[in-house]
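Shown here is one chain on its own, the form predicted alone, set out as structure tokens.
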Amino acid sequence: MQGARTCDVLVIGGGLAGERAAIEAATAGLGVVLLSLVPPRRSHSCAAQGGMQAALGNCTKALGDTPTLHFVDTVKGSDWGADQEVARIFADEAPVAVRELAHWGVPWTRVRPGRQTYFVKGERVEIDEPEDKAGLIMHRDFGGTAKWRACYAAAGTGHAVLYAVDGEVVRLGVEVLDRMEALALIHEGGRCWGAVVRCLRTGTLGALLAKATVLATGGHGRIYGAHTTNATINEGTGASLALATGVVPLGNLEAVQFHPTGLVPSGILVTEGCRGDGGHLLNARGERFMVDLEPEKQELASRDVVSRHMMQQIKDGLGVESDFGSHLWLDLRHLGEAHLATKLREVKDICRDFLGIDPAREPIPVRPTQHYSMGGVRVNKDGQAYGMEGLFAVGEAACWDMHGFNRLGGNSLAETVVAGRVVGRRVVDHVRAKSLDVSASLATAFAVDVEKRIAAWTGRPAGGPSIYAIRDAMADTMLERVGVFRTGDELEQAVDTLRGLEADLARASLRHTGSGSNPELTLALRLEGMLRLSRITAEGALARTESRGAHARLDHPDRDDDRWLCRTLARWPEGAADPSYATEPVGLIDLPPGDRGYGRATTREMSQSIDAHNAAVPEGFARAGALATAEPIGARMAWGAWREVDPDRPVPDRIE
């Protein structure tokens, strides 16, 4: 190890969530080091296209929108799997966060007053936009929402937001160490003190000691290999680091979202903004099947519902056959060249660059593709990890749990900046109350363990299984057995296969064992964690004998609020061959479980009263390992406010 250095706050992950938390800490005058696998402007946050949800109510189809209505949509979208207090915090804070981004230079698409042309439910309509809203942030429609709420910058929202936020990071002088990875958290007695890090250029190890450590590494979609919209760096680093402590649990890993429109064959995301702007889904017969299957929401039902309908079309033989398997069509031709060249320009460019087609003239081949991990490092509402003081997590790496079992489109991009602000403030409070009272020998001990892990790989004799073959087998297993539709038999097969791959990994060897830049060694060091995340996902899905949101069990089609209105927690004790599982209450309930308004699901209702459920929540959280929060549980709830809104109140498509 080259040595150890110290800072107030160590942020592991250079995307929007990590950078926004770093900004909060740096603004407070703290010393911040941000660790990133890639230069921050190349993080996966830049791939977000369509929009960021915030209840501003600026355009005609957004009039009357409120944070309470956003809260209701988010809880319904989660299929009542969300922590409702966190959903409330998020909905209240989102408008502030979005306006702050405008101040930092995000070029939001703005309201143009007067008569404007849109496509609503497949029909071309004209709507008068109010003069007094001219120049304010514009909205587009997204799935599962009662109002137009997605603030957007054409089809490059993530790109625009990331560059603006990174500009603030640079302005504040945050130290960024890119092409660096964390290999182990330094911890002792339930207290985190930083991480052992490795330079991807040179292979050298070091230690970063900090009063607070923030995991912001994004999702772990690459356990599905190429069958994901995620970037190649989204291999679950943060979740694996937390799991390896043996103390910190992961929450709801079985909650995996498939985005309806992944480009075929690459899997690149085609934004929900396409359907929000009036795009149609077509089967091989050219039929708009969503009109009959979901007459109210049509193509803009929630992502889990649309993905299931699409896969059913393919299973029923109504997919379009191709060299890359069956797919469906996303038709944007009726939107016109001008619309595609402006509001959906990035989609037009992606289709040109990766398929050689013009979406103004040809339909786009799409099918559901793994997209988002609702589960992650379990944290309390302050973002602090269960069972580990000084460790925080934000963004997709965390199970803060505003998404439950299905995330609404646009809520994740908003979550990155909202959670960064909220959790960043708690990090500041934590750091100001603590001293860096840790021995350098502790860092050395963890570094020695990492050195032994590396030596074990580089010292293995040749001829063992290939780590690339193991990775690909893992990915195929996850897609085929832990996909959009799940059954007990297939999940059992997945678990058995993944156990076998863990055994293969113990015998695997490297073709290149040199020091310095070594991508094969880098993958080998991550693959054990990826396999563990895969097994927890499959085992959690096997244990959850219900269907909720994106977790669709064909052999258990009902949502079971009596038994499964809870969160799965998984820990992997140090030295153990298998994880251990527990559950905790889903959280305080304000909006009672009911019908989502789409999806046509059946439900087994709660036998326990909501009052009895809520009374047991604080003890249930504490028993699961939740640390004390700055405010009491429930302090941010707006009890009963949902009664004042009618999420199903119709808004006319034509306004004269």
Given for the second form:
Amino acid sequence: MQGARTCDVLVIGGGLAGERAAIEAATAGLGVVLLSLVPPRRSHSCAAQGGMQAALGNCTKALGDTPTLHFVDTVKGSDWGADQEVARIFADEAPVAVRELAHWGVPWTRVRPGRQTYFVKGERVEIDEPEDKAGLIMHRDFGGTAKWRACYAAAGTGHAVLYAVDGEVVRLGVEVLDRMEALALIHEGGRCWGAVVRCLRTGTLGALLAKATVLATGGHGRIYGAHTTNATINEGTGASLALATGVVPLGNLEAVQFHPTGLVPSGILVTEGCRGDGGHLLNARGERFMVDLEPEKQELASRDVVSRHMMQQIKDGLGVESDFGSHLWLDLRHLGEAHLATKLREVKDICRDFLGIDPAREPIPVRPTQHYSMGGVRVNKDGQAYGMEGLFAVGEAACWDMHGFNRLGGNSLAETVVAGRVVGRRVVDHVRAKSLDVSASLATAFAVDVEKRIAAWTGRPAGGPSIYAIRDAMADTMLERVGVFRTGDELEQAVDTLRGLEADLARASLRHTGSGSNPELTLALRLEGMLRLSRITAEGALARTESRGAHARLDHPDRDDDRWLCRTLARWPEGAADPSYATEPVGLIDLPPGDRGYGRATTREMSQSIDAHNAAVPEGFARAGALATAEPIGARMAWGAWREVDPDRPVPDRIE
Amino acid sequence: MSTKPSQEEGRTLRFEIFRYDPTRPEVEPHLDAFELVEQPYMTLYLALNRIREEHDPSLQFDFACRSAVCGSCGMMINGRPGLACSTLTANLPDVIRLHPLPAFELVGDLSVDTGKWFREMAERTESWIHERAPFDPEAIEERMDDDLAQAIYEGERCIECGCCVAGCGVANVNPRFVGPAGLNRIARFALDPRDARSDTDWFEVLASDDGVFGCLGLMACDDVCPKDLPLREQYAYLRRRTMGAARAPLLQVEGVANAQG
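Structure of the form predicted together with its partner chain, please, following the form predicted alone?
Zooming out: every chain and molecule, the one shown earlier first.
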């Protein structure tokens, strides 16, 4: 190992969440080191096409929008799996975060006053935009929302936002170590002091000691191999690091979002903006099946609902057969060439580059594809990891948990910057209160462990199973058995297969044992964690005998608020062959559990009163390992505000 | 229509790939050859991963998004800079020769350090909004004409893949040249009324052989840009701007003619 370095804050992950948190810390004058697998502008945040939800209420279809409406949509979208206080913090701060991004130079699309042409539910409509809102930030329609709320920068929102935020990172002189990965968190007695890192250019190991460590590594869609919209780098490195401490739990890994429109066969995302702008989903007969199935929201029901209807069409034999399996069509032809060339240019380019088709002339082959990890490193509302002082997590890597069992389109991009701001402030508070109280020998001990792990790989005799074959088997198992629809039998088979793959990995060997940058070794080290994440996903899905949001059990089709209005927590104790599971309350409940207004699932209601549930939340969190928050649990709730926007919602008698 | 393979199956492709590991200078740079049977919709992303997984696990290359938005995978494809992930082998001949992008520091094989180059460029051109006043979290956003927002977005679309730099005759011989991507970046900020920098400030950065007057007008950058950025128009705008003559961006946009004041 090369020598250990020290800093105030170590941010692991250079996407939007990590960079926004780094900005908060650097602005406060702290010494920040930002670690990233790739140059930060290549992080997967750049791929977000569609938009960022914030209730500015600027265009005609957004007039009257408020953070409370955004809160209500988010909680409904989550199928009541979200922590409602976190959803509230998020909805309240999103407008400021979006305006701050405008200040930093994001070229948000703006309101054009006067008569404008849009597509709403597939119909061409003309809407007068208000003169007094001219030039303010425009919104587009996304799934699962009551108002047009998604702020966007043409067809490249994530890209434009990431570049603006990275510009601030450069301006502030934040030190960025790119092509660098963390392989272990340095911790002792429930305190985290940084990480052992490996340079991906040279293979050299080092240690970075920090008063606060922030995991911002994004999701872990690559446990689904190529069956994901995620980038190749979204391998759950942060979740794996946290899990390897044996102390920090992961929350709700069974909550996996499938995006309705992954391109066939590449899995590349085709943005929800296509449907927001009026794109149709068609089956093999050319029928718009969503119109009958979801008359109100049609193609713009939430992602879990649309994905299920699509998979059902395929199961019913209404998919289009191809060499790459059955798919459906996303039809944009009626939107016209001009619209596709401007508002959806990236989609047009993707179709040209990867399929050789023009969406103005041909429909696009799509099917539901793994897209987002609602679960992740479980943190309290300050972003502080359970059971580990000095460790924080933000963005998709975290289970903060505003998404519950289904995330709304445009809420993840918004979460990255909102959580970066909110958690960044808590990181600053933490660092100001702490001194770096860690011995060099602790860092060395963790580095020696990592060296042994690497030596075990490079020293293992040839002839064992290939890590690539293990990865592919994991991915196929996850897609086929832990996909859009789940059953107990299939999940049990998945768990068996995954256990077998863990055994295979223990005797797998590398074909390239060279030191230095060794891409095969890099994957081998990550695969250990990915197999663990896969097993926890499958076992969590097996245990959860209900259907909620994206978690759809064919053998348990009802949502069960009596038993499962809770969050799954998984820890992997050091040296154990299996993870251990617990649950905690979902969080405080303000908006009473009810019907989402789409999806038409039935619900088994809570037998406990909401008051009794809420009274038990702080203790439930603490028992699950949550550390104390800066403000008391519930301090940010706006109790009952939802009644102003949703007066017709039935309130159970027992609330009062 | 159906998603039938858009090409013949079964063509045998020969890949000739540049190999060099700077940490092992004793091994001379050379080309290694690999053969693969072509598959439907095969891109260089799929092909290179197959070569690594089936033939040579030490092969170095960079991909992240594999959907042509992150800019990781720029390389020389049969002598021309391009994004490997969005290059279908169907559009290439039977022999595919791959080199790393020139003008960047080599990490190894096909991997180059574009990240370092672009960070330095961002620092040099100060690629951030030089604010006119501090952010006010209580205030609504400043208004901006949507046409101007779209014009700024045009320049913002650069994904920093480095293809333009690799294709630039000047950048390959003068490392101080800010490069096509750097000029585009300056144009993007010079056009943005939120940025406080004046024509005089821009003159300092631009008006030299390392700036806009270093460009020889060969325009390979414009030919190879995977995002079809309007580089030609951006340079013209910058030249006029250095002369204090630009009253409007040359991305002719109605309604913004006076935005630059």
